[in-house]
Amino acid sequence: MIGDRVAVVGAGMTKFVRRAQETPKELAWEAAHLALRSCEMTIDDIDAIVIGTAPDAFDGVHMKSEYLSDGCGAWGKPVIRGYVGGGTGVFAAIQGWYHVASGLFDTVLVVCEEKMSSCRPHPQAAFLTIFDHTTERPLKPNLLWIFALEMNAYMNRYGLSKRDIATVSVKNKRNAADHPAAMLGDPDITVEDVLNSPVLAWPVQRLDVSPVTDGAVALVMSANHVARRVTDRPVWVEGVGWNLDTAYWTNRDLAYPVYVEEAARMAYDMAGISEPRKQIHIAEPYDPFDYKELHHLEGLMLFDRGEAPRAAADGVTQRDGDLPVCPSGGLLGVGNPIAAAGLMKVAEIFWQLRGEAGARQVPGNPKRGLAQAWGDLMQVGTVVVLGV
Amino acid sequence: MDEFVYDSVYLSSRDLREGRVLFETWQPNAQYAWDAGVAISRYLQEFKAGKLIGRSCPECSRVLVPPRMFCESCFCPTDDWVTLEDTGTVLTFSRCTITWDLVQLEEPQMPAVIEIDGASPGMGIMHMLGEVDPEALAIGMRVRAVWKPADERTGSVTDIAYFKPLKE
């Protein structure tokens, strides 16, 4: 463990919407402004900026983070952009952590923003270039294939049905009904609604998938001595981890995310966690698709392989269950502005551990929570463990 | 935390359609010519000849497909070309009924990851399935490449039209 303890001391976000009138810069400012206000800081109190935003192609703006920098408070400050696809939001918090833990900076503002609505007719156009240009793109793949192929491999390995998996979508959209920023909260949605939604790429159906979203989220992270001064309820970064699988995705075991396990092991070791099922009280795994929440819970070693669906069906992952999972409502319910969605998960753990989650608050005074995201060519795992 | 959610402005598609808000549009005109590279150029030459090949790693002994000039696990040069079968096993598949921009398809596309015989276990390539009832697809199904006629092959992965079930 290097350096001093690092805390999250403030968080803010925009509403998550299908199409915002705000430019990316304006969205970034809205989130950053509220994160600073939440800990009574100003931009002058911030030593360095971390920016997270996903492909430039969404916005059609080359070097998106330079464009975005003014809205992130980066003028005249050291600034870095990290980019690991869908894993970016949690990775940005990891970068915020090592900026402070290294001793270089006392305070860091972490801002993640995504505006997917600009890309017409659908932001999938930007995702098509993820496939290998010579061995895959001639087959004219679309992004849903990769998820459908992975979901089918997962279902087949453990003999799971669509019904086993649809409960995740229902839980998260219901949880999101209590989130003031949510786009797709629905207190009345049922498993039948998910199972009857249009098939896109079997086994993926419409309500298995998170929406295209615009939004931004920001965190203020600080060194121990600053945290003690600005808040009486700091939330500490106890562990961080990240890991990458091979880019040859057709050579991987698609039924189990080993890269998530490796990232979790790194974070658990740092946090001194030997029994994650007892020591993690809330989890916000990445849920762009309902099966991914289950896949990731297993990779995080919070459930045995193939057992997460049964736990979900038994209510274990409900907000009042033994291990509340995505109490925010996740990407399926709050929305999925890629980089901002990952940081929203870290912000949710921050609010939950401070007891500030309002109607979403999980009972029992949770002391430790985990946020995880996933991305690149389906092969990066990023994990942050927070505690009080 | 409610006070730390900014009341951002939501636009409906009607706002755009009816010109209630201002926006600017742009269509890029970027074109690319990608070099296939050392390993994949040879791989695609063999496609023209109606053959699948892989590449072996001297350290971990894996036979890799798609072939590569270095093993990403051992990080050493691969050292030999290996002729593979044009048969394999479906590791996973989908029935896709929409295009990337959400237009409904009449006939489902059937992408799959196919483990190629002669390569190491788990070594799959992405390709399409055909000549099969979409509802009859199953993981573990044995398949064979359906090659385009020799004079129609161009040295592309599409020289295999699709893989069809193998009757053994």
Second form
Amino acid sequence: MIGDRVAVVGAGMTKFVRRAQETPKELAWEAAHLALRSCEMTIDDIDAIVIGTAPDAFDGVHMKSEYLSDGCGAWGKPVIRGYVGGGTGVFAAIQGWYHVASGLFDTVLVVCEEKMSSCRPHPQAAFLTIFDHTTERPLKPNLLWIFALEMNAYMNRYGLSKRDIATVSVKNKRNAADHPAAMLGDPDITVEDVLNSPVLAWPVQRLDVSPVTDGAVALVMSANHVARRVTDRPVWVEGVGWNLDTAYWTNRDLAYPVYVEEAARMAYDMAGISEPRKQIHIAEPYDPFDYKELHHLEGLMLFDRGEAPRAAADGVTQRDGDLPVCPSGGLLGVGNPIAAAGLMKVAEIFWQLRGEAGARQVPGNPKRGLAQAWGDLMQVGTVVVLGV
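Can I have the other form now, the form predicted on its own, not the form predicted together with the partner chain?
What comes next is one chain alone, with no partners or other molecules.
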């Protein structure tokens, strides 16, 4: 790896629920405070702030990084904001990594926040103008029916049924029952519950989809010499990767996420991983829809194309399986405040590798984990590999 070795040394997370009283600034402050407290640091120990957030329209403000900066503790400090839609949370961690690895800063606080319940009539409305004005917008698309097209393509390519995919929603919602910050944990949910939920845009049904959520997550990232001073259990950033495919969803292979594979290859090369199925011990892929967990696992090359549903059915991806996937409960169970949800994936790997995940801790002693997110016009892949 080029540059200084970079560690995650602290993490904090608010509850993922609809928060009517707290402002976005207060949510950001809560997560930042928890992250700093977890590693016994203060804001005075932080050199710069990375802010991650999805469309400004969600919080109903303009220039959202400026709005959030004081809540994140960024007074008198450099502020960096990146935006790649749903991929923002993992990319924010990547931004924190390269600002430290470059030697520019010794410590960076990464804060991702989203208050989606503020967007009326529904956050879907924030996306209505993102599509091409000539070729796509006349079709009046929304994200649900575009995902329905992708889900159909995936199912048809590999001969999958809704039952094959519904197992993901069941697993993640059951896992989330053990998460103290989860919105939709349900230890008793069944596949039949998912299959009998209302149809939104076939084959997407309500329980196939993550909920509208408010929340924030923060990480403290530091250079090697600082990490060794503040903790005896640093979690190292071993590899990072990102990729941008064409913005035209009409021009992509909807059954396979090439952008995830390319981002994963970049991260694996940096981490020295040649056999990801053997060398990754735990994974938190992005799961705003249940089929996307399977889709992304294949793009991450953790399973062959079309084989992730069989692995899920065989229990491989369960918390006590051979490759635990979303033992946190993921977005389907914990919630999906978009940018914060991506950073939650990184935080969950951090807690798992330190043995601090509580009731959701996977068995054994995992040494390496992966967090992945996806977004923008459904063509961005972002990947972080962490290890101890």
